[in-house]
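In the form predicted alone, a lone chain appears below as structure tokens.
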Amino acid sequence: MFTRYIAKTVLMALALGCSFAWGAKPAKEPKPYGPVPTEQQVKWLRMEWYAFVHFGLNTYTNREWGYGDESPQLFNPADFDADAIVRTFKEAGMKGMIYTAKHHDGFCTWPTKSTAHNITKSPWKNGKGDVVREFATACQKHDFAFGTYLSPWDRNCAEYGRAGYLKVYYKQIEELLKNYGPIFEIWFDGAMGGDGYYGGAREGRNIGNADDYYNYTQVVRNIRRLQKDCIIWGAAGRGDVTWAGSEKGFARHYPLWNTNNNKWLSLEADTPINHRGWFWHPGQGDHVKNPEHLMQVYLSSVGRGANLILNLAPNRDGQLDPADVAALQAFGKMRRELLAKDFALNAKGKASSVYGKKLTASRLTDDNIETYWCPKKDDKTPSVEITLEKPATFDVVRLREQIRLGQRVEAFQVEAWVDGAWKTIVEPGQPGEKEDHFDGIRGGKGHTIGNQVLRWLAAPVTTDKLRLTITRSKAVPCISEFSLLLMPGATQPEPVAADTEDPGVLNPAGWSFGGFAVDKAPLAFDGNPDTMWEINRCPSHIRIDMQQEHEISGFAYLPRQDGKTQDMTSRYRLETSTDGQNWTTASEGEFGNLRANPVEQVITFTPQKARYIRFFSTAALDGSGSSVAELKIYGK
């Protein structure tokens, strides 16, 4: 009987053993809410920083878009170094880099056998040159992602436009991406046909649908099969990351949402660290980005939960311009200074709830961006308090979600323990609000959180405890890191710098003007980018008498610079004369990627003299008028 009395004794205790045991476990992670990322995707968003680098023909004619009757015997690099190249980015912080392959001029830069307009045909090496293998050598040699750009518009190819063109570009597709190594990310942007060489018929050709052309569903098919891990841009946004909407570098709208049609779609925000464009130009020097708009730039991209593709273009020896580098280096060492410290690290929490035992406050300060606060089931407004381990003076927050789980808040608020009292210090944003540009930047609201946000405060603050408080959810909140930070040497935010003035560019002070909207004329030469010559007509041109006669040597047109592209001038025809009789085309073309990109481009040819000067605006991207925000004459 006492046998049988310790036997239930054993039984009841297991049993009550086990009831505990199993009261205690912790509560299970909520389920993931809507579209969330692939491992590639979340790893990808980490890296928040990388090169682009532009390199081609476009970059010995002074051009952004090659017309692609360019010859390959231009490209003849005296000291291109790819190591040092790949060294500088990574000393700068940057994570990775994309080479441009082959541009809409369609010269390939490895020895590809899919077209003969490759770099076999240059002089570099005697024809045995391969800019990707040896930027692809350097990357993998310095532990450095490498990834690459294939412009899918074609202007060189005779079959573009054609059912044949596809052959040509997925064999492209498949020598890069089986030849040289690992590809973190392959880059297809949207230009999708127009005017070009194509073998010789120098003519137009649009392919409509790019989507429909391109057959984007076979390319993402042959990409996962050839690197199922490599991130694909853009393909008619079938692959994982989209533009983020302006090459100036910033995510255009913030709020950010990373879902499209239930998948998740990661954002990229791109710009040139030069104001002269995406290639190398004579003279771009005095026209690098300063850190403090670099600085910028990062926050509007990064700091709103896109990642940021920064471009550096090697010159015609193979290196990068000193001043781009020196901007690149300055800006690198305030990220790092920036990102140094933070806060908040260790800080104790206490949460309005928590979801589970795992889930608490104190995981937004653990420095691990895996784990994450939670609060209990259904609670889609809750707040969280945290006190430092001493009190602190910062001017940055920094948010994230655990984007594993989706992305789920739509706004929030922070506040800071002041004098006695809680000081909000980041608003809470409200429905329908939005920041463009580089708006809100400094004391902007709290919106979206997803991978993260930085919000710039507008003044610093000193304290050693503040609250965080989800305002507005769309599922219960999973909030993996409360990061406070100081910008380096109180930096204050600069507006876009304006192009410095150009050695060699004619005084227009004393001309006089002909042509089409002759009272309108004086608004193009007279230093302000806010007002411009337009007419509603085109074709259509501007007659200049500079008084005396100068050799000149080329010209720089800026676009209109208030975000329309109406009546922007895209195609153009330069004429000079000695007398205003007789008239010789010195240059005529098109400016390429306005639209994306509206920055001042140079346009130079053979030095010749002139009194008289027509310059005729022939197309518009929108439209039937024409129009010039600025326009410079270079004289020898």
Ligand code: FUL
Second form
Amino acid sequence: MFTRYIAKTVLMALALGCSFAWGAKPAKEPKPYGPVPTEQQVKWLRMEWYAFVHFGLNTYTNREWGYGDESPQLFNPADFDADAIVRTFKEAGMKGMIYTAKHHDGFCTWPTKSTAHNITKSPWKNGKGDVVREFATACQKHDFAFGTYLSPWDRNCAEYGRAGYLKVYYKQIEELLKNYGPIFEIWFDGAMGGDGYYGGAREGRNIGNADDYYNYTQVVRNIRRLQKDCIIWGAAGRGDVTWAGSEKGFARHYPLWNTNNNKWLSLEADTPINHRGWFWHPGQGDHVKNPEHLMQVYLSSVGRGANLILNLAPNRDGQLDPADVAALQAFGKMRRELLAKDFALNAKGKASSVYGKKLTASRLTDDNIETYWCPKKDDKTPSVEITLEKPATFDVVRLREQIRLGQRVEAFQVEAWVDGAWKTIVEPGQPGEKEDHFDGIRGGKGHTIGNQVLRWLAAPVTTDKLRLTITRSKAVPCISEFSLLLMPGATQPEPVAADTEDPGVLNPAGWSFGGFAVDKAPLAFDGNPDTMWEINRCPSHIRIDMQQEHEISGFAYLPRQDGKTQDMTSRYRLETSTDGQNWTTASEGEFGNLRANPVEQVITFTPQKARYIRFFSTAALDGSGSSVAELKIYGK
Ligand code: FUL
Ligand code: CA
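Given the form predicted alone, corresponding form predicted in complex with beta-L-fucopyranose (FUL):
Full assembly next; the chain just shown is listed first.
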């Protein structure tokens, strides 16, 4: 398989080379247009999807962003099995995994020499453990790509924000790239904001311009020297791949271009398989995304020409959550079935024109991603008619461009011959239109193609004749594949018994409220994520009188869900009281990663008796107000 891939690549390179060499004669193949991907980027795009694994001290503290003062003693998985995790990913059809070797809390899960805040201080394997090594070894054994996430932001390091930290950070990059075999991708997260432990200083640190501070030009140069095939994510746009713009797993905006300032820059969409967040949280088994949702994620990432990185977080034992695994398997099956049969395979093609003798319409249906159809330059709306071997029913159209020659197509149309007439089944996209979120998942228009585009039709179509028209293109189009697929039904995963019982949610009926913006307080308890308690001051609070005493063990806070970060409460203090006079602080802290992933935040604490509760909003993400979309109180 791999040798075939190499052979094709070499042939392709030769073919391109020839057309340059004989510049004087009419070119047999078009010249590349605009920026083209590197060989590594091509290979990477063809991986389509892989796993993200967030596993570290946050797993044990129930947090998304650790502060940096967490004890390494907490890290002690009883049953960590990297091999089993990798097998699960591979069986689902994934092509690799990326592990958070260090998250923002600064704890290094390998025995680094760069900082004392590392796994040698953990009880796990008597300080002899190395999570990076175990994942790397399992991946190599299963011929599975291995990558790493190394947070630039380090809330533990005393030197963070100063020059001293860079030595530490560069050393960490070097250790990971030198000692663990091939790394297919390294992640440089963009988060870098604000306060942390910083060696005991417990203060805010501002690094100014990240590109200047980390010196990404140098970082990229170092990485290329250590591992030239490693795909670099982020690095202020100096790498090979960038964020697709949401943590919901969709590539923000379709049409999607892989080009940025004369450079090929591909996109990667990231999302956790669980609504709870990136790290494992108790009770998350009830919050897993279902296979239909995951298929939407797939269609709006891979299906728009980006790659998808899907997170599965090991729990405190070091095992994947059974509910996450069940969802992954169900989606993996659905994807496999979707791709299993291409009804257009070996269809006969007739093109409105052909660029050179070899670039014929039948190249579209030969199941060869390298061969392509290309029309004549003066053919302004080139089209191809294909006739299937026999009539078929399908509801997904897939197109691929020969990206080695650059990304060209801006819009396309697909028609089917039904009842003796052409019927448009994919409308051509118009200039200025944009799909966001999950728009266009069914019945979307035809805009860009790139590595691949998947369009799920509004309804299934039965026919044996289709017509593809390229309605707009930046240069003569080079289309390598035209496929027709059928979306399978989802198999619902077997219900999995929740790992820990979710504490009971108290019914807020009959409660009375005090504090600020009292009239709006009920909106935080109405079960409607679209309404909220909101006030233009911070700190401020909601006071709750539950009318009777309960044993309170935690709460869940849902940040505003309207897409705004203005006045979004990002720090809290929760106080309890039995008499409404004397208050005790049950818990206080920060909600991490709200900007990118404003999901429900669950906080638990030692159960305590209370009739009254005060929820304080002590800081906002942006602006100087406070807001709460929903607040649930756990207890009995
Ligand atoms: C974000 C981080 O802040 C999150 O914690 C998570 O690691 C995600 C993948 O990237 O920017
Ligand atoms: Ca082909």
